[in-house]
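Next up: a single chain in structure tokens, the form predicted alone.
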Amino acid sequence: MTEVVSLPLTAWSGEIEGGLRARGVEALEAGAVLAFPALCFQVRDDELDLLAPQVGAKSKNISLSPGGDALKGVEGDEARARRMQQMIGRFADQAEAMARSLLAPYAGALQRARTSFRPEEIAGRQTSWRKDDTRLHVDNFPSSPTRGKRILRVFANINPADEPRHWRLGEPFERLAERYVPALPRPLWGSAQVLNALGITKAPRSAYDHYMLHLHDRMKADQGYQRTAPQSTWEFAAGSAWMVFTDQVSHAATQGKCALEQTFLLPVQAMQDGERAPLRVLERLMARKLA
């Protein structure tokens, strides 16, 4: 089962004492979730506004590009988005400041991908079974692959009715891959290729990007699998934050709302050891390259 590793960081900058930096690195790359209880982000008092669910309209995210300098999904006049700007470019700033400081030998390799802000209500939200993160899943990204690099993510809850957010945590990545990966359709020859030149994605998939997205699909179709699998449940505190490898740990958001989201992005080839990562995971599984 997926090990939730809290660490007793308060603050977003600053310096971090060796033995926790090391321990919090190999936690993540083991598997695990590192929870962080008393890692508090502060919305302003002329924020709070922002946090109401209307401020997303039909959108379930609200999302700033790596620059800071464009904001989709929110609903408002231009103060309004400018004010939302601000907000979540700020969160981008410190969870960066953070994930450089506490995995301090990544620091050269991360690259800061896409800012979300998330107000709506997961729980009884209506999607596509493909598009409901309340199901255990790993991550991909269908139009930006990723060609093997890890998708780490930092998380924040900042519920203004206190309110948790629940999440659920399944099987080791391993144990996942050897139950789907015989099942996993092949990818057809030319088609990175053609979807590339269609603008589907912005860059042809690799192999890997193809088995990551069947296995995501695989499993949140696969409805005896959501009920049976083996999963615990989580509950990150309003005025928490939380990381994790979203591509590696089998997850699923269930309830809660108002939360923040950083992406980042990391070659394998920074980790300390890249044979836990998916892409290798995959490939000894196949035993072929896949990236």
Ligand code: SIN
The other form holds:
Amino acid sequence: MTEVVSLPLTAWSGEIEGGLRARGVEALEAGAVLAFPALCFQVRDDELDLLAPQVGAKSKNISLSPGGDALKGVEGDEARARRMQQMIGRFADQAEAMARSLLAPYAGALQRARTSFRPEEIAGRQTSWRKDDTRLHVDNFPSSPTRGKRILRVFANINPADEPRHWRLGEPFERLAERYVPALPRPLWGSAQVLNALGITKAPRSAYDHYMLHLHDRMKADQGYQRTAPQSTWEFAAGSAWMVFTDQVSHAATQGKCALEQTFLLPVQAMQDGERAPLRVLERLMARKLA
Ligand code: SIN
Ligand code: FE
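Next, report the structure of the form predicted in complex with the named molecule; the form predicted alone has already been given.
Below is the whole assembly, all chains and molecules, this chain first.
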């Protein structure tokens, strides 16, 4: 079962002691969630209005590009958008500083990707089954193939009503892969090139991306699995943060609003033990290279 390992970080910047770093990296690669109960992202008083649900919003999340210059999904006037960008950008910088310090063994290999703000209440939200993150799944990006790179995410719960964010955590990636791999369809010859030529993907999907997307979909579509899979629940308190490889750890978010999230990509080669990467697990099971 997925473990949650708590680390006593209290600041987003500053050097982190070697023993703590080693424990963090080991637990993370083993498929644990790292929780930071005392790591609070400070929302300024003049930003509190940004946490209210967006009226008439088309997308459930607001997201900032890796360079911090392009904001998507924000409603309201120019001044509000600028303040939103500043708040999300400040979180991105702090999450990056913390990740680089805690995961010092990855050195320059960690790549900053998008940042998101998730203002809406998750419980009771209407979405398609495929986008329904209250169902256990592993992450991957339909339009941005990772070709085996790891997806690492840092979350902060900034709920102004002091309510926790509720997650479900599932079984280890190896178990998941053993269960579903035999049922996953092979990629159709030439399909990755066609999807890319049509602009549906930003780069050609590798076989790895193909299988990860199908794994994501199979898990979410399987109601029996959702009910009976080995799982536990966890509450991340308001004013706390956590970090997890979401391509590896089976997870679902079932309740809560107002979270910030920073995504990083990490090449498998940069890991302490790359054999634990989903890419390597799938390659072992299928006995061939997938990226
Ligand atoms: C997810 O990645 O499935 C959602 C996590 C969250 O918003 O808490
Ligand atoms: Fe997810």
